[in-house]
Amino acid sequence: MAQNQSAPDATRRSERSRRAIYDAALALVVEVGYPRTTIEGIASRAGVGKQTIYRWWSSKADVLLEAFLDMAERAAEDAGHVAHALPDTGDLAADLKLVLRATVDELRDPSFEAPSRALAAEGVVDEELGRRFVARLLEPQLQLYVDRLRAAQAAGHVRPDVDPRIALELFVSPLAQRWLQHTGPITHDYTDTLVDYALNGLAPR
């Protein structure tokens, strides 16, 4: 009987050292900053030792990264929308913009912002973790903006021939590039503009 109970209690204890290891990680991000969160920084956090997090990550990026992507899943879940695709009202500009404010309220929540800013530029350093985060986080959304742009084609309110992977990056790609550069404020106005700019185009009507 004893031998059946113990392989629970040792999954929840594993359970529970895992959410305090991740926990831990993005505190530490938010309140040091990346270059100074250091493993022993987050075992000490998180009341576990050293071992214990590289059984499971070879690195504080590793730790990061899954941290952040349950982060992520855990907040769609407590609002009680996971995404699976984007808003369709058949108002394409009203649902983009609706989207991208709500980005906009993401990327200025320090939460959210400073292990998705640590992770973005860790990225460019070590490749193999870049493409995980691409993979893994970025492709997944962008998606979600293929499928609607592709749903206002079959409506007629996107012109056949465009390619909908290259069109999303005319609103996504400078929000983007604002956030991580930091070349100006990211608001509501500035993402609403994007799309009226993407859908309308710049030469005169």
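What we label the rigid core is the largest C-alpha set whose atoms superpose within 1.5 Å from one form to the other. Positions refer to the first chain, counted from 1. This is a predicted model, so every value here is computed, not measured. First, how it differs from the form predicted in complex with a further copy of the same chain.
Superposed on the core, the two forms barely differ at residue 142: its CA moves less than 2 Å between these two forms.
When two forms of a protein are overlaid on their rigid core, residues whose CA moves 2 Å or more are considered shifted, and residue 58 is one of them between these two forms.
Residue 24 shows a C-alpha shift of 2 Å or greater between these two forms [criterion: core-superposed Cα displacement of 2 Å].
Switching from the form predicted alone: structure of the form predicted in complex with a further copy of the same chain?
What follows is just the one chain, with no partners and no other molecules.
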């Protein structure tokens, strides 16, 4: 973000334009879908010229990815935390359950849900967009689970031969599939159960 201290008014105007552009992009992708969202449409709805958008971004995919990053950051600030790491109380099950319960609440938040579904749907059929979405938005969140599972391995709570990047999918992916494909209800009890099954396994102990 531009931080030109000698021109505070210009900076505030830029910030207002940027926010208007993000809001317009998120609203349009919900209303008409990703394929029919255009730079022209975003500019018109945001009340700015096309050139204002092209000064900052090179494509509608870039605008939308940054709009999502901004939305996620604001949601984290509203929730009173900016997460750069998962909690580590020493109790892996409790920490994972806490984070997954918060994810359930986020996935069920209507302001988050509609634009996220529009972008996720396009990522299913547009592999290039899907991979950028994952690299910028999803994978950084998944790496927080990798870090937490590595700490659990160091503490002897997860087997040393387990690959954390695959292990996290045992509790993250079921929630993702239920949300994406409407395959079942999404509740705190459900994600608690996933964590218990993943840590303890299905076979008798």
